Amino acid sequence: MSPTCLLPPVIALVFSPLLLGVINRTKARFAGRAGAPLHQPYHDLLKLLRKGAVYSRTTTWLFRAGPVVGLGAMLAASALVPFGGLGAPLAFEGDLLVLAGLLALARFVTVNAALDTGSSFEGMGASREVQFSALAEPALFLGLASMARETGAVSLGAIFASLSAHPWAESGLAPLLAAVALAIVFLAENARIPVDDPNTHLELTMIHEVMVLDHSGPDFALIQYGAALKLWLLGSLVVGMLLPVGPGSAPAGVALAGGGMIALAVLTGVVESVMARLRLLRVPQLLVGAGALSSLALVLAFV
């Protein structure tokens, strides 16, 4: 394995909490405020490193190691993306399912944790997220099987690598639609506005947020941090579709795809900057578009 291949998930580590200050820079500017400083997620999640953890007695060892096994589970899925040109230090035939599979895990966990503090605030978080992730998972295993079909790979690797060898004119509009369907589960699994909005405080409104109340000190920072990691996964699958950079192309490739994660980051911010938080009953209506098109994208990549 070329040392290379370590790069991707070290960069997810190191820059992940970034995207998060990107977004919340966007967001103050948009307000007319400065707003925080790009480097305040890595302050936050330090305080709250030095802060104790406070467990009800309510609650068992699932509530525990909720953030434990979720961390767990991001970290494992920064190891199979690759990214702006470097291979994934696990790439391998079929890694998509298990990328999809690991971040299903996370989702398990944190609803096991949410239910186990027998809050019913928390298991309407629970049951909202795990309504929703059955709409959004679809249309990521339908996008990444389009791109599957189109490029005639099934690694993750193998997929960017072949997306960037073939123009967009060549592979027509399988890959847009694919990639459009991946963002709408970009902002969906996120919990990002217009499906959720992180920075609520109304638990009948919340979704993700609610399910993480409980939370302190430590295990705040663990999700806190499992959650910029996904958004960075996620984010990079977006932008790999988008700006596909071939092996071998780095360092301007890596260059290319993080100057890309910043546009997705900055973009994020807009939408959340001009648009309200849809309706409850309207987000399944979003994810079904979503996976409308990526089954549209697959049968284009059969044609």
Contents of the next structure:
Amino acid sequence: MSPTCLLPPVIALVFSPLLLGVINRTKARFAGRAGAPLHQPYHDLLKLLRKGAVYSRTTTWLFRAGPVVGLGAMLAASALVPFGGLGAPLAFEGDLLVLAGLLALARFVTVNAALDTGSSFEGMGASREVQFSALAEPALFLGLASMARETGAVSLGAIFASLSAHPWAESGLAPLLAAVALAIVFLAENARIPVDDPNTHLELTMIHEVMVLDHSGPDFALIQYGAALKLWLLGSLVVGMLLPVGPGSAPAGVALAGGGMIALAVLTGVVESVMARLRLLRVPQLLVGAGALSSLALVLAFV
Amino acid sequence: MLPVLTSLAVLLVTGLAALIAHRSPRAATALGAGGAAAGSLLGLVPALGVLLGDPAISLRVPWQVPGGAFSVEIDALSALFLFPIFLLSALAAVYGAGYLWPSRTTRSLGPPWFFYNLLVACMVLVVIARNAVLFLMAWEVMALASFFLVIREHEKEEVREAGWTYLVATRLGTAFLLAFFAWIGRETGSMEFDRFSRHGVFSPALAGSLFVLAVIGFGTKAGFMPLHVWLPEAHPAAPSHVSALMSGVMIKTGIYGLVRTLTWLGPPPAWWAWTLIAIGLSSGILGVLFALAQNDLKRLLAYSSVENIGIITLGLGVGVLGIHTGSTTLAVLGFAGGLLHVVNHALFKGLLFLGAGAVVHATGTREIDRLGGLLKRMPVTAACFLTGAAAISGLPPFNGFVGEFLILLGSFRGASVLPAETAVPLLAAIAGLALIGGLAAACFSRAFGIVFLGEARGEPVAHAHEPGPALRAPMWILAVACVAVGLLGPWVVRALAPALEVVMGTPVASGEEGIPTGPLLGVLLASLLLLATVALSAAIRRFLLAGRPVTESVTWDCGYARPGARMQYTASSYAQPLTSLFSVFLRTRRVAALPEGIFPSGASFATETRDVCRESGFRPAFERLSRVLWAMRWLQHGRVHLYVLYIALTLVVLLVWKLG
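What would you give as the form predicted together with the partner chain, now that the form predicted alone is on the page?
Now the full complex is given, and it begins with the chain already shown.
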């Protein structure tokens, strides 16, 4: 294990809030505003970390454990995802399954913490979250399976390394389709438009934001930071497929992947600016559509 | 062999003694529960020994019964099933002693302990029997003993109905097994299992027919969709420690029978793998969907058993596909995942049923929508139930994840290299397992969240209290076991190797083709890292909040000042998006009285999800059958002397047939 393998988690830990800044700046520019500085999310986190906390009398230890376990799962997940040709510290066959398991764990504790408040709003958010994530899961797994088929490897590092040797421009459209499917999963899992609106917790958009209504102070900071990490990790899967970088190409590879992440954030901001959120009844269709794209990628991978 | 035979003897003798001592509740409980626990612990030692590498032990005693012999053997595969049977039986016996105690005033405690010990003994005998006659006898007594346990509260209409359904289903299943053993016995000329395995290759048509008979016969016990109809009836009706035993280990004897059968039938054709994977997918997905739609906590758990049997069958299907294609890695991972899930499911489903029993014990209701907020009143039960819920949802670092990881890893490996016609069922397994995982998380966040979190929704919760130590200790042990198996993954899976050798008939090593030590170590490292990062973020939170103002208030309900318990999301509303999305399968009935007029006086809403297979499949078929059979009713008139005449006539006919 080379010492550079510690870089991907460090990069994720340091730069993940920046993605939110880029998304918000893009949206502001579209709205004709100057927008907050790019480092605003860091200030928001620091502000929350300096506060005290208010807890509902209904809640129990589980409500307090939710953000802690959620962030813990994301921190552990950050050790599994390679970045820009740098291998992850924990790379083994089947690491992508563990990554999915950690995401599911974070979701499970968030949902239970939401139910612990006894609020109908948070119950509603929890109910929608489990519905959409259950439908996003097959799309994610089939997308990963298509990449495994394309490259003959079952670990993230090996998949990206193999893809970089045969980028999608040459090897056909399978990685491109899988990346689009994963991008939809990326938007859905991170509560972005067109599935959820991160700016509001009105009744119509009650999914992720409404589940964390009752958290305050440091707890809320842990949640926000965990969400930023999740955005970064799923984003780097999408970028890794579209701009695969082989091992040993640092620092150019890291720069390329970093540029890809910024581009993905800008793209997310553009999507949020030009699209309306889908009606809730339409969201399952989008997610099943992502699953269909993954299946199509699989078919292409077999050809 | 002696310890296991002693254990069987202890179980049977103490069971009988409990029956004889039925007038004294104290003596019956001490004899029954104490004997069950002692006998099980006694048997656990040799089972663990064989599992950890001791050579197989066997015994054969001739017997008067035609074709029968008391031949028993503990090989690695039997030991793998014996381990959860003995462990869960001992724990459920301790739990049952506390659980049944309050009912001593209304009903004798002798019979339930007699049947409990008989059930345990027969389950043991089923997995060690090596003679078809012995196997079938143990199988039948096992079914009957559990039937009498199910109908303990037989004054209730629904319990009698459940018992009746169970009895009919298990008899029908046995009919297929009888045909199966009669046929394979005729082909091989013996009723001894080792003759079945030494027979060599059966013709494809014969092997296929035998496979179908075994899938139906054993599948009825295991609860394959659509043969599962007895499960959601019988498990809620039984006392909770019996539900735990039936769901945790008894239905696994069906899986055991199927796996043992696979070792006899020779090289499997592809369609066996397709069949098993299809059964696994339908049981897994429909099982968890029906679980999600249930409002009765124990019914929910029963449907979830169908789901987990589906996951096990998926693993077996992947393994059979591996044998068919000659891919050792696929076979090892599929069978290892399936067999590990057998043990895992015994641990967490046993735990969940015991937890549900504690809830029923404390509140007197199984209806999820009348509960809520129990975590504050029953912290230990809640923590144990949460562990089981996370484990059954397949989340790291618990045991459920390791089993599903093996099946998924095998499917990914196979799908990435095998030709398309073999890869397609594997891809179906991947997509299916992903969907099952997501739906199981939804189902169990609902089961835990609505029952234990939030505010109490109804009167039953008001007097709820933590159960006594006899009920708490078994739950603790099972919860710890769920975590331990999750963290000891590499070693647990390595211990499966001898059992895998029995199933596959070839040596199984560690490494690239065999036990996947590398990936499992990776999972272990990730789990340890997870524990470390969770501890780190907990420490950060604690450090930050020290000395800061931490206050308590009401739940922030978007400005609404007086949130009430009845305004909470209910189990029905929580599941509604998913149940309406899958309404094609579920056909949930809604009964709504909507508010009307300017000053509405009241409104109500209720949902009920009945079993589609039962309602539109089996019920009409059996009603038609019973109308047809009604014509035979005149034969059953209750006059004993005419019955004796029937017997005499039959004997004469047989005599003439034999002589002529």
